[in-house]
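Encoded as structure tokens, the following chain is the form predicted on its own, with no partner shown.
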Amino acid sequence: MFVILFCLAMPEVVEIPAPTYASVVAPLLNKHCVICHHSGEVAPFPLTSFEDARKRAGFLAKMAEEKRMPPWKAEPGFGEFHDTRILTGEEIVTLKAWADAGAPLGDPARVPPLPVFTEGWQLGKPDLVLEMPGDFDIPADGPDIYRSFVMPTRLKTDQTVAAIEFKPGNHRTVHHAMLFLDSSGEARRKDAADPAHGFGTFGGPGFLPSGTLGGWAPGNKPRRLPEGMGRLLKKDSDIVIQVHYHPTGKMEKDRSKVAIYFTPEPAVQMVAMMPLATRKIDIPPGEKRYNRHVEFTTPEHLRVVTVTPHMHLLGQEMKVRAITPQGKEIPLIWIRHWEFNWQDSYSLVRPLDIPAGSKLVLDAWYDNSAGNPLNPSSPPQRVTWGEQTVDEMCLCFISIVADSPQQLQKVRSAVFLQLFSPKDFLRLMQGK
């Protein structure tokens, strides 16, 4: 007979040390957060010291778990973009573990130095610097303000733009900015009709732009277009900057600037803006999941460089993709949880090739119920396309290049024919 002896050993309890500010949390905050959370920036409080972070440890963990901070609305894995602001799962767990442990400091000698923030132009000496014509006053409180400012270039010849760098005059109150081109003089006329600097806008730029130069949001880095590409800046045209201001609790002033970098040689491939949109919006009151579906079939091969989704306060979600003639899906962007106050222009890591005959597809969803805390109407009202706060839009600006100027023009003409009447297109771009 065999006797089998079992040796049952008690499992050893191994205590894993809690993460500390010095060794783990400070580097994490330096990497993701302090670019906005330091003195003079748009964030409402700094995160540049142990005490700054310690007293908000639970709040930071909660914001990270809910993926509300850092502010990055593009869905991970659906498109690949520059300057992505996303915490990893491990980083989120780390912040929670640190908060749960009482936010320990650790060894003060191991606290890393803060990042050095560049004071001058990050891309070097610009070819052209433009500034708002004067200080704009932002009241201490009240709703957010959307204001467009006209900056004449006074160029004597056409140029092609490789990059722009926007510099807020007041980081505390400038939330984000979008940059448009105007060669018609319409923005100047709107500016002249308003006694204050600039003119008020909410949704679209309020005029028919001749092009775009992209946008700026905290955390974005200026970046040159790929070699050989450029955006056309016509002689004597204007740059119009639409700025989103957030009141800070005290009177503020802003006088922002923009630096322009031209291509060393005239660009071979012109980057142009294509609106994927519909004006056919009619949202009944109480509708929680209203959908708009837009399809455009490109007659030519093209490449996508940037995407800029746009809706208003009822917007909940937007998904944009391309489907090739063979049925392959090419993801462009997916904003699963739209927030009007966190709009951005998303620059692709590499231009995406879209074959001729492909469909560019946009789906957008809206919540016009009383359960939507951002609904501007109480009780909810019928909502259609328009410029005002109570109206809606369904639009994604897509910056594209084609193999030749003729093919680019053919694509842009096809947008007119497939998506809009000429009258509707003008109204779309004028925000009407």
Given for the second form:
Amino acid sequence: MFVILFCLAMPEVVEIPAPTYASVVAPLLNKHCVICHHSGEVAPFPLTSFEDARKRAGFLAKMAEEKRMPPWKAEPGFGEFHDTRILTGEEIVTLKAWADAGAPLGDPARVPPLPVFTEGWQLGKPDLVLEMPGDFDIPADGPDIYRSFVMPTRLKTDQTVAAIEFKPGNHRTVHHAMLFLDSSGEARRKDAADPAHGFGTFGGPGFLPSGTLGGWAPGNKPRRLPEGMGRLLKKDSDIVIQVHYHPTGKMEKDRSKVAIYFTPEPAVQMVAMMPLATRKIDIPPGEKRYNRHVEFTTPEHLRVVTVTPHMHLLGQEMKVRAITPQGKEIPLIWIRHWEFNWQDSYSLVRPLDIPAGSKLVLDAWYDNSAGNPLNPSSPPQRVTWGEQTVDEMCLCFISIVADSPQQLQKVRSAVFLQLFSPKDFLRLMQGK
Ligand code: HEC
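Moving on from the form predicted on its own, kindly provide the form predicted together with heme C as a structure.
Full complex below, order starting with the chain above.
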């Protein structure tokens, strides 16, 4: 009896204290946001102090709730990637609760220190550093600029590359970059034909690359390929970087660099690029959900290491998967809400084995209606394959590891035969 009375007399009041900046919000921002949101970086404002976060508390919570920040386009659960940027449900609730409570500071003594931002090359001393030949000027405003720059390697022998690190010369304006290889001299000729540094291209590299070294977007961490694997860098070939610049409201200059790390021993497994693509695109004006479906049956066993989806402004969604001869589905990547502004190269946590005879299947959807705010044409126009802003592409670069050069050759020939006419393939990268 006494016990019951005691309990009734002292009901337990469970009061969950509102989350504070010091206790939970600062650690959360340090973990997920400040890598891009610190001064001099690509994000439009820093999130490195209490004041930075307090005055935008509601906005931060909203972006988190709508899954627009941190930027990460791959659908969770469909493919497993390195360096995933996703907030947990609990973290989203915390940001919201903090904003609703008026964004309290908490105990200032408990605010954790900021992470240390590495200034130098993150993987140690590179074997080769290449820099743009000069400063490239970006006007204060106007449309975004896509520019390719040629960097001759002048290597005397073939090498295999384990990793690269791209370092923007100017974080404020460099939005992302793609790195291609050219051993044909085509990119050099294009560069020479254009009086300013580099040459202009919008989507693809603007020439037929002999390979790729992957891509860079803000927040990317450089990473070595698993031991024994490498990308072939032929002697005397050029590295071509295609940079996407975002005007900032002031005149800007950029001179970006790239560091190359060779494999300690020549790689035994070559990582090569295969395009899963179709040039057959013809999107009628007004079409809201135009679909392209691409299938490629691999004659050989493949191991996939990275995937890099690519579409332009009308791109809406892309899904890439493999289907084994037994009918088992292997997810590769699914970008549910494509954003041209956020192109990434996705590195698989484990190389993915695709048995010989499997189908690689790509589905892409495009919105060419007037209701698409990104539609570059008003009123909407018929859209076909091409390199210009108003054109579209349907392409996923897939980096594969072959067990031997012969095997790679067989896969390449199959790609030509199944997906393109030889003429198509040449045009594919030349942007014609
Ligand atoms: C990988 C880099 C990166 C990370 C990580 C990142 N942001 Fe951003 N953020 C950006 C960029 C770049 C922009 C500018 C808009 C754009 O280009 O998409 C931006 C814009 C924003 C905006 C303004 C959006 C607008 O429409 O004006 C908010 C708010 C924001 N980020 C919050 C966050 C929060 C909160 C986190 C962490 C949970 C975060 N961001 C993590 C790069 C990043």
